[in-house]
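One chain is shown next in structure tokens, namely the form predicted alone.
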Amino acid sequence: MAQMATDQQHRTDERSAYAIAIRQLEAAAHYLNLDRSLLEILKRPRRELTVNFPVKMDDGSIRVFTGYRVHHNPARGPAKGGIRYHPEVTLDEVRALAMWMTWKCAVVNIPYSGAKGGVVCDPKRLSIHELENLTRRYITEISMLIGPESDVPAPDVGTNPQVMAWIMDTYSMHKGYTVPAVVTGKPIPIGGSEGRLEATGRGVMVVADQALQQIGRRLDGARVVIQGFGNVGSSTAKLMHQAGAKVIAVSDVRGGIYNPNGLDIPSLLHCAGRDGCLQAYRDADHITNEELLELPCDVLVPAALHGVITSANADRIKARVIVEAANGPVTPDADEILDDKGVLVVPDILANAGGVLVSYFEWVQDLQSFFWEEEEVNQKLEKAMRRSYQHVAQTAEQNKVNLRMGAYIIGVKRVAEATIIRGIYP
């Protein structure tokens, strides 16, 4: 008995979001001889907000929301972060989700520091005017830190164009005046940008090329599995298939479908995020997300949650190469067994920066008032995402490590230079 404990709290440590963080944090602070005092800065969040707030429900009953907002660290520029939507919303989570924004901005090099947030609720149980109703509330309560020249909010699991739409309306209202450039994500007629739908989706299909070149593969033709089929899975599948790729299998939080001669994935798009679209599907095998993980394949995306892949299932792992589309996915006890493996793992806060890149656009635009075409959207976030996996690449081969440690060295580095160049005060 007391060795099952030990078993099971070993596996919710390494679960931990928060727990992860700071372990890959110290290991890049480790290659960069950071001073342990600077160290301490960028372990914790400069700030974090936790709100009780009541919500009038469809019925006429009140009920209560927890929700949380996070900033990391300010050195670079504003902060940007999603909010996401989920019951399992947690601060731990929060303030792991901020300091791999940090990173991920770092990475990428746009101006911007990590934030996130988060309310404890199941979007799919609220009625349309509930998660209004929520969501305007949910702002109110933090008002106080968010703005265009502060934190920049965006979507994240749970969330959409219209729940941001709602974000900007609401800023706005208390503003007096409209302030698009408070929230990135929004419909195009309220100044969202185009090619922001995609863009989490089109960047990760854009590093696994560079990956897959990087093992002398291709990826017209390879075989892909894809775990989540939510925006960023089912916006990742359409753009592997337009592409060549083969997608495989693809999951919902339900289950998943397998087809070794591939998917119709344009028939799937029709009903990407409906309950029970990929369980109608019949042209498959229906399996689990655990079994899905373990495929055979040349590119594995896990675009759901964090620590779907632990010291527990890393050794069954089949694919070539892992794109991390979610936050989070692949824990550090499992990256040391992938390593030993030879599997290229494609860290997060690289891998899923299309995202936050095409939200500095879109805040870029809505600031100056002047809007671009998607093409020019899409080239330029393929540009950004090409030269950044190069240079994880070339940092990584330099150090003779992986390329989550590249990137860590690279998004660290430049986050700890800017706070030593602008002090400590008073």
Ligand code: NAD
Second form
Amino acid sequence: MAQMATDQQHRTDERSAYAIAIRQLEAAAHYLNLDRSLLEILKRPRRELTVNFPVKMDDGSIRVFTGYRVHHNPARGPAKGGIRYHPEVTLDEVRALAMWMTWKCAVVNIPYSGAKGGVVCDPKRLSIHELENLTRRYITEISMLIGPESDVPAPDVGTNPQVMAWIMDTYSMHKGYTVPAVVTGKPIPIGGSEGRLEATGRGVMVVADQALQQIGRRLDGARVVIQGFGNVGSSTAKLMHQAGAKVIAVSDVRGGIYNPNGLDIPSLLHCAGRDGCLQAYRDADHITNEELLELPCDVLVPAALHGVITSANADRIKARVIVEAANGPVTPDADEILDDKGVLVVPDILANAGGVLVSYFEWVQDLQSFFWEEEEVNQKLEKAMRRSYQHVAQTAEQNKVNLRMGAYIIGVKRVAEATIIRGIYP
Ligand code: NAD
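Since the structure above is the form predicted alone, I would like to see how the form predicted in complex with ligand NAD looks, so please show that one next.
Every chain and every other molecule in the complex is listed next, the one we just looked at coming first.
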């Protein structure tokens, strides 16, 4: 009985995003020989705000929603991080996502600290009007935290450029003047950046290319499997397909489709984001999300939620390379199994940093009211991603660790240094 309870506890902990984030930080602290008190500072979020707020629904009723905004560590600059709308959002998850943002910004060396926000809701079950009401009220509730110099939100699961537009408008209405730099991932006519929509997917493609080169393979002709066909998954599929890779399987929350000869990505992109898009596709086998992860392929891209590759299925993963487009898809226990199998895992804090990089470019453009062409944005993104990958790969090699630990060593070291240099106030 006691053993059963321990196993259950272990399984729960293995998928607790915050427990995972702490475990990863402690491992990096060990390599860096980090001072104990500094580790205690880095482990805890600086601020956590929980808000419960009413929203008028279309049928005249009023529903109370719960939302969060968490700032992790302020050492390197304003807080930056996405807003997630999903029924399973928890404070535990938002804390982890905020911490991962801190390391991510440090790995690609942009002057931000990590934040994250979320509202417990199913955006697919809300009308457009309800979604707007919910967004405007949530932003009002967390308005004491956000601002172009303090905390700059962005899109994440369940949110999109339209939601970012309402955030910008709500904040600007409270101020009495237009403040584009308060949020990134906005539509282009109101201060969004060229290239932002596809930025995370573009970064994923760039690091997939480098990872394949590292093992003596090429992206051209590589077989790619992608879990999640939202903003990140569909952009990754599009760009990988354009680069000559063969995308053989994709999925959404309802399940996946698989054709070993390759899927017709341009036709799938027409319905991406619409309910039933993948289910209506004929020229493929229909499979579950669990089966999709275990398909034989060169590159597996989890681009949905965290905790999908665990000690329970890592042994059955057949990919040569895993590129973590989602945040936290591979648990630490799974990491060990994949290491032993020789699977190269490109960690989230590097792999999906293309999104925050172009968010940073958008913020810089908004602050200067001077906008760049798409080619310039894409070039700057690619250069930063290639440079960051090389730095991570070199650090991993020097320390004889995997890419995840290589990235953590860089990220945690930069944040620790900033914390020490700034000193403890007062
Ligand atoms: P999205 O809401 O646009 O798409 C999410 C996709 O995952 C959808 O296809 C959805 O159907 C699918 N999905 C949801 N629940 C699922 C489940 N239980 N099993 C399988 N699939 C499921 O979200 P997104 O913006 O594409 O984000 C995807 C991941 O990428 C998240 O982990 C997010 O944190 C991460 N990320 C996003 C960005 C960005 O710029 N949007 C940047 C960095 C990282």
